[in-house]
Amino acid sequence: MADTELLNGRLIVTTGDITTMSTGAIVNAANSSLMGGGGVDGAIHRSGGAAIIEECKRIRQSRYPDGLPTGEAVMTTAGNMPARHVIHTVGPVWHGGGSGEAEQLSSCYRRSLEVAAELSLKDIAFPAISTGIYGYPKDKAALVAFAAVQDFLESSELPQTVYFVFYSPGDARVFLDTIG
């Protein structure tokens, strides 16, 4: 699938392996422990190596002893990956949509973009947060993600480019058809 540019070229929808993105930051759909897990989280920790887990341990000790709250975001090194940083954010578990999931998911995207802007990063790459084992319906997540990024970019020059990196062309198509 060819890349699709949206929002005057500031949002690029693509497919591939987020761990290979050479951007200022990639976003990790982390769990609150920050100690790695399955899916994107596991792939980022495996690809990035020990430096990421060491920084995550320090963040847990100093700032978030009870774990990173849902909707919050923190930055670490990207370790062995081509990106400069990893921004870890904890998405909501889907409970049917009536438990504040949309607000929490929107916060994941907004807080990650705020961290990137604070670091003066030109670009950032997101996976589809919460749509894996956390069960957030892909179409509903697409609407929240797109709105959060669009709102942020309207009032911020940085990051200049946001990538939505989908692992499969089918998932990218769901996103594009939903926001279409």
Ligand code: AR6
The other form holds:
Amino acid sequence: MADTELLNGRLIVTTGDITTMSTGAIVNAANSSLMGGGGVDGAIHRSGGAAIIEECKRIRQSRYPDGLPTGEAVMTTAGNMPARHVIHTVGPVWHGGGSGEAEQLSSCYRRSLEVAAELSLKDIAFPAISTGIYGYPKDKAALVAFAAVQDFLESSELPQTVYFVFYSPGDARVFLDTIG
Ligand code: AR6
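Taking the form predicted alone as the starting point, write out the structure of the form predicted in complex with the named molecule.
And the full complex, kicking off with our chain again.
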């Protein structure tokens, strides 16, 4: 499926494996332990190598002994991957939508973009946070993700370009159809 440009070319919807993106940062849909897991988290740690987990351990010890809170974001190296950094964020587990899930998911995007802007990164790639193991409905997540990025880019020149990397063309289609 061809890439789709939105928001005057500043948001690009694409399909594939996020570990191959050579952006300033790729975002990891992590859990609060920061010690790895399945899904995109597993793929990022496998491709990036041990340097990422070593840095995550230091972050846990120094800044987040109780784990990274949901909606927060921290940066590490990208190790052996072509990206320069990984920004780890923790999405909400879907509990039906009445437990603040939308605010937490929005915070994941906003905080990741803030970290990228602080690092003066030109571009950043996001997976569809929370829509796998954490069970957030893909259409509802699409609206939250799009609004969060649109809001942020309106008031910030950096990052210049945001990529939404969907693992399958079907997921990209759901996103595009939902934001309409
Ligand atoms: N590239 C891009 N997208 C991917 C890739 C990849 N290589 N692999 C999976 N996806 P998930 P969550 C998509 O489950 O729902 C982990 O165990 C996937 O198809 O990775 O936030 C963590 O440690 C889906 O659309 O993340 C946490 O415990 C999206 O990435 C928990 O899962 C997110 O799916 C986080 O669950």
